[in-house]
Amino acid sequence: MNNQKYLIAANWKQNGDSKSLIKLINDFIKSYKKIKPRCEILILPPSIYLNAISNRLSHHKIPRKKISLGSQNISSFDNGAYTGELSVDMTKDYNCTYALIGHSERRHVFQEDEKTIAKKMQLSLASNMNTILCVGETIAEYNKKLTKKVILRQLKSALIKSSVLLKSDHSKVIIAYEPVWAIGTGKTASLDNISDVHSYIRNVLNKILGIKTNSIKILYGGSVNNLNASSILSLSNVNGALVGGASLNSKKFIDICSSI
């Protein structure tokens, strides 16, 4: 392992209601105070519950450097006549310091193209948000051995327009590798595969930005759970995890956070 602080992100997606999610965060905080895991933790609730979760963190006096809040998605536009959208600046009103962009469900369910994702990256980084860019291949692309080609395209298209900003300060960008075929399926990429892809992402980042990018965190996402987290997080160039289903169980999620 390297000595960089790890980031474990809980993506709650479109799950729960006010009562169940308040219970979830309260239960997690109780466990957190007992165990005090050695990582930064990020909670990504449904946007309608950001204020409630923010209030819970404040009530329990949790430092925001220990447990941060983020938005699962942001608009590709500044404030204006865009009904139903959530601008990056609006998320700051709820103490969000992270934005998740390009998640496979946004790409494949909501048909977000790479131009839209690049615009969101620009807006998020310009607003000084910690910005998590998700990349990853489908099962068809994986079977055709196109993983690296797909990831190269996704990284270039999302980052190239922000490259000037990132060359001067890349401290706000995080990459999450999430093979689409492993999300919510119970399937996880092999340790060798994860290590190989993360090393490839690191090399691509170095080339795109023309600088050493060792301080950019690369997370793994794709059916991460309390049983496989320790082995995944021990790999070179794995600096954390983006956790889906397991983050909806406070015990499983605290086990993941404390597995480092």
Ligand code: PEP
Second form
Amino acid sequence: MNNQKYLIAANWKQNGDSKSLIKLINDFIKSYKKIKPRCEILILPPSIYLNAISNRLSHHKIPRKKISLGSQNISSFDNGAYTGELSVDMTKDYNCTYALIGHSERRHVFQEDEKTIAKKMQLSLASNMNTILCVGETIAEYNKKLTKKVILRQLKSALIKSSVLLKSDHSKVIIAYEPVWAIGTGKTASLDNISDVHSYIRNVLNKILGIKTNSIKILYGGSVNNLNASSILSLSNVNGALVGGASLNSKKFIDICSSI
Ligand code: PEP
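Target state, the form predicted together with ligand PEP; input state, the form predicted alone:
Below is the entire complex, every chain and molecule, led by the chain shown above.
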């Protein structure tokens, strides 16, 4: 198995402070150096701490291809009069090579609509950023068996503005399937469910882009931990994981990274 094709991302969300997050990254780097997991690792810290985390990685001489940095969100506008926002190019200044777009908390807590998500995708991809698009159904949609319908709509609407660019180069796009009901709840989707939805996403991507998209990574997210990671990551069409809660514990996160 080629482990390099796996991406394991740590979404720290709005957690911690300067002291605790520096400790978290230092502890993680210590274990990382011992274990040397062969997957690519991505850290998504709160943006105000990007510089501090980036400095720790440089201090420990960690190659950025092994542990990359990303932003949890970007603005849907280019630089200008948009108080409180961070443009994709600003995040590049802080060594970010990834942007996370359309996370369920952005969609549901901050009411980000599909038009905004499509604009963010367009800006991020045009800026040559590795761009992770999150999709996933709510519990009500899951109960009504609407998962595939919702995912089809989310993928189409997010990728439509970027489809011309993506047809010539799709190397920067990554999809994360995150059932909303599985995020931070301890309820992981079943292996059959994950398999089925990931192969559906693969087929939809092939159709939208009109090419074979096997090189596009599809991550699973939703209560991934050190105990369930290995079985989830061994499924076909699962090319990595987006991890929230368990990424705030360096031991659990390194166990996830080395469980492939
Ligand atoms: C997430 O934040 O994307 C996530 C999947 O969180 P958790 O692992 O805590 O469910």
